[in-house]
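So this first bit is one chain, no partners, the form predicted alone, shown in structure tokens.
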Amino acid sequence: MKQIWILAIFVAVALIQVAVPAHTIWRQERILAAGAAFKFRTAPVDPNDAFRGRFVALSFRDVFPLALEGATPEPGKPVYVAVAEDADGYAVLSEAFAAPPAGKPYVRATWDYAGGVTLPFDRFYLDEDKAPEAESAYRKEARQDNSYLLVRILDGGWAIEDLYVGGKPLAEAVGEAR
């Protein structure tokens, strides 16, 4: 009887593992097939960074939205930010929310001391060993307002789809390049 409990416990574990993993598999999938495109313009950000390894560091501009409707803005706190698009078609934070708001894409973000908000998508992550070149291609294209990063958003969650420099995928540019 205690070999059964002991292979029970087993299976529901071993299903429980398997299931988390797959569940933000299938929900990041779904964001990217079904998610709204929105390109957030990027702006230069200091790459090095001994502590996160290799990475591309993202820094936005226009993180500040029009107006926080419900609270007040208090730094550290989260907020729920709805996401539209300008007429150049870059990703624009037109209002901020106390709670998610019904009928707008929205992310969920943080204040910050400036009074603008941080965005969770702060990283691009890619292979490392094109990393020291993928930052330079960045940084380069960044300086001269000739990137993005293309975020797909859908019921509050976010999946990047790419980083834009000089239009091409940071992949294809920094392959361009060698």
Contents of the next structure:
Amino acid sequence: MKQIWILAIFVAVALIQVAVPAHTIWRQERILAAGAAFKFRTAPVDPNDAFRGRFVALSFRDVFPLALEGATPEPGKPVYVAVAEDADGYAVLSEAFAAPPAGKPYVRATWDYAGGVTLPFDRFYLDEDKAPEAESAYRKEARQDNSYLLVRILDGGWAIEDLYVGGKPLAEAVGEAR
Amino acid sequence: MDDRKHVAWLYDQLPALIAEGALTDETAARLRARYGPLEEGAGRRRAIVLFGILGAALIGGGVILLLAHNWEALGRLVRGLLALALLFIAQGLSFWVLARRPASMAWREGAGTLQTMAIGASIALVSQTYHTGGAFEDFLLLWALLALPVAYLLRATLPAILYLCAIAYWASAQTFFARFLPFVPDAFAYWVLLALALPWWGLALRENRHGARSSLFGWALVLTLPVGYALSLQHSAEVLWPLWCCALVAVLYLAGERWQADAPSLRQRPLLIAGALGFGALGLFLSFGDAWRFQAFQALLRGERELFLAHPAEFAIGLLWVVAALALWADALRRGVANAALVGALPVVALAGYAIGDHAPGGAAALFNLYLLIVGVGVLVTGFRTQRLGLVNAGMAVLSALIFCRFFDSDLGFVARGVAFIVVGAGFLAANLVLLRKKGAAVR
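Can you return the structure of this protein in the form predicted in complex with the partner chain rather than the form predicted alone?
Up next: the whole complex, starting with the chain shown before.
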């Protein structure tokens, strides 16, 4: 093959390689800028499993959709859940659909064996120096009512804004504990 | 390589030999002409390539670790752009290599390795910055798919090997449905992915059939292929695993015997070695009665019909391997290669095992004992006849392993074992005597 063709194909391949992370950045920034904000209340997780490497494994309280449109999905299959706000300002899963619902904020989740859903956001990465203190802060506060994950949702896409522990962003809560 | 070492030793000896009068100057000159000049650069060139790959991998790995620290102070967008910048630098280096140093293997391998690491690092960093999570196997597959073109364009080995490992890991993580490839039936997913990498091997083989790149890919293939093979045949494996495994082992061995037997060293024969080791392990396992307890042929016909209708793609893949094994076996028989003809019969013996096992469960195991005995003796005799010590040892290894297994097989009574051992031992002595006599006749 002529060298000029190899170089041309290389440039095309390089553009695809850049496009994948660049698209993720663009998508997430767009959701963070324009998405509707929801507070998902966190639940305590198995302490041994909470910190795998340098992220907090997330678990949530209200993972049972209030209503289900159509037949019960098979466990492990995707399901689209509409997200609304309750009287206290926290997120609730109002309805579950087989296809993306129109006109409502929703996320794609997985139907689980217990009749609830597994939400797609499952981890929160943080600075490795802060991990040990963050672990104790999360363990202590996850049992309280004022711990939640702030997520922005736009057109079925989602972006994590921050993890709040005891009413403060995790990084701040860890800073105070020092 | 070893040859050159011996030539270097010979050249080292020449001056002394001439001084002692054992060789004339003329003979020494003729020897030099026969073996040619010593290539000083060959070893060094290889070292440069290896150091290039190793250096690039270390730098790439170091950058990944630095990024994994998660520099919160830098802010989201800065970290995202940092990931892209890293990728740009690696791509720029590769572009320069393609444009200015396309002939240098060291540059191509090094730049290809660095770019592969940079691709992985940039996706991982962005995913970490935005907490997008996701399954590890999906990350690995995306990374490998993005890096595969680098393997082709730069003719680099590491991205190709990464790809093989990634698709095997991805396949092993798939349980009920394919997430990334919903458009192909589960059973085909691994083979579709594998097909994308095989032309790379074809190109490497055409360049140098026994070269380091071809061999490395071959080893990565034989180590990862069984994972994808098992996953794509998982539904029918409960009853059919002896046949599926025998087909895979036979194809590996026969293909290795067909195309790699003339390689100068063992490490250049990945298919042959993997096939031979697989044959030993599988054959010995199937020589135990317990292995056949649930493999009766009638049960197969009764129970597998529904399974077959539910997973036709899976059976098509398995049968394709059986057909490939039989075709290679027919080729070995036609060429009259004794050891390949013996080992290649494995799938046929497994089928016979199913048929016998239906009437007498112990019969299938007995058949495999007999088969291994024939293979062991056959390979041993072939080794003696062709004066190949490797074959002699392989035959001895099969026989000793078989004897060892039977000695500790509690299914057989002491009397039966005792008689069998005496018969086999007598056979051994007789064979030895015959061989020695023949050899003696040849010497005389």
